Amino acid sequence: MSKTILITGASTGIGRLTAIYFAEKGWNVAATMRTTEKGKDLLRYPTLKVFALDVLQESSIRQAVHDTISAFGGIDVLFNNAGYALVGAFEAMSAEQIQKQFDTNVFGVMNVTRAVLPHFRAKRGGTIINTTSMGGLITFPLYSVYHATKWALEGFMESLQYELRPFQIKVKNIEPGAIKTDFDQAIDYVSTPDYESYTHTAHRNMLDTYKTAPTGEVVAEKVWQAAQDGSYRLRYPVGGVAPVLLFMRWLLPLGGFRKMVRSQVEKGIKM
């Protein structure tokens, strides 16, 4: 019997590529997104269905979970992928922007996870996979609020795995570095004239890392590995520099690591 994965944020980027990857492997795929029109072309895959799901609306989440179970008979893997990045000078960010960042990247994941857990508990098994980030364990300039959400998600999932293990429910975090998808085009950048001499150059240097980054297919492959390996392994770094940077953060004292980051991100900035 084919297994089933439910993916949030499947209209673009990593979510879309993962939906295609699993469908081509013969899995049942519930590709969920806020606007289902964006997923019409995905229906060319016979084992893939598109459902509306807004991670901030619990009624929408419940309906998508119900529709997925009705269509495929159950859910084996939940892939919490929906998210975006608010980037720039913290002082320039409004309370509404910060709330939206946490709502999407943290509370949205919690909402969908909570909706799927009763099904996983009843079947005594299931896997929760999350797109976190290497930025859930290390930090870079301008990403303070984004990092706060990803660190929160890493801590939440690291703790959650303990209480779910008695039900044979696995928790796994995919931790990409820079990945060449349309994610970099969806970054919400904010600044003010007082910060612009720093933020403009630092932001440009960060975006430059996407030019030589691997494509989103490497993340889809890593999600496949996490879904298939049968282990209780928690963290899966992926992308050209992510494993190296995470190792360097473990190896170096904080001051040394911070100096290394500044040497790259602050190139061209006069202090």
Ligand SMILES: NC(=O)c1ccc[n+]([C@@H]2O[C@H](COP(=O)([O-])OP(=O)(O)OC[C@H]3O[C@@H](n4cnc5c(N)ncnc54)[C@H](OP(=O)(O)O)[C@@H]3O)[C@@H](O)[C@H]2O)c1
The other form holds:
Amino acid sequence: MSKTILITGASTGIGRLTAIYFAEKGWNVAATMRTTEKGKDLLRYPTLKVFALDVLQESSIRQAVHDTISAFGGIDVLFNNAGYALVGAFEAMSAEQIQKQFDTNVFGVMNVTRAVLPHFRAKRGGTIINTTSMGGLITFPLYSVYHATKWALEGFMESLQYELRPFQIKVKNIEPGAIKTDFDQAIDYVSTPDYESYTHTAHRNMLDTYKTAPTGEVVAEKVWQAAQDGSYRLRYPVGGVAPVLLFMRWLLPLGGFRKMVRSQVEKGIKM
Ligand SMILES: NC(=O)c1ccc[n+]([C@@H]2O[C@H](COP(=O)([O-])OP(=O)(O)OC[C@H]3O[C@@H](n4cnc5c(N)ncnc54)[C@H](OP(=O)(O)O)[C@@H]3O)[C@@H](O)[C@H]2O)c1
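Return the form predicted together with this ligand of this protein as a structure block, the form predicted alone having already been given.
Below is the entire complex, every chain and molecule, led by the chain shown above.
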């Protein structure tokens, strides 16, 4: 029988490409998104269905999980992928902006995971795959709150996998570097005049990394590998510089790594 993946944030970018990748391999795909209109063209894949799911609304999470199980008879892989970045000077961020960043990137993932776990536990199997980020293990300037959400996810998932293993439930984190998607367009950027001489150039230098970044297909392939390899491996760095930077963070003392980051991201800033 065909396997089924439920994907959050499948309207664009990594989620959308992963939905296509799995549908082309013959999997059943529940491509979930806030605005189902955006998924109209995906319906050309006979084994793909589009369901509404906003990770900020628990009722829509429950409904989408219910609809997926009704349509396909079960779920084999949950791909927690929806997310965005709040970027800039921390002092300029409002409490609401910070709350929304955590609600989307952390509590949203927890709520979707909690909605699927009873199903996985009952059938004694299933795989939870999360798009965290290389920014869940290392940091760059201006992404303090975004990093806090992705570091939270890394810690949450690393601990969670222990209690799920007796039920043969696997937990896997996909850790992309910069990937060309709508991610940079969706950035919520904030600054103030006092910070602008730093944030303007550092933000531009960070965005420059997207110019040579790979596209989301490399991540979709990695999700496929994670879904298929049958292992309890937790971490899958992918894309461009991610494996190299994570290796360097492991190799270098923190002071050396920070110096390297500053030399790249603060290029052109007069201090
Ligand atoms: N691209 C990168 O360089 C990169 C690197 C590391 C990690 N990541 C992570 O990869 C994941 C996917 O990002 P992407 O690069 O594919 O960017 P993207 O093209 O902007 O896709 C983000 C997706 O998340 C969805 N989303 C945002 N808020 C949501 C909510 N409340 N409920 C449901 N869906 C929501 C968006 O839906 P709408 O269309 O409705 O806005 C969109 O489908 C994110 O978790 C991101 O943090 C990206």
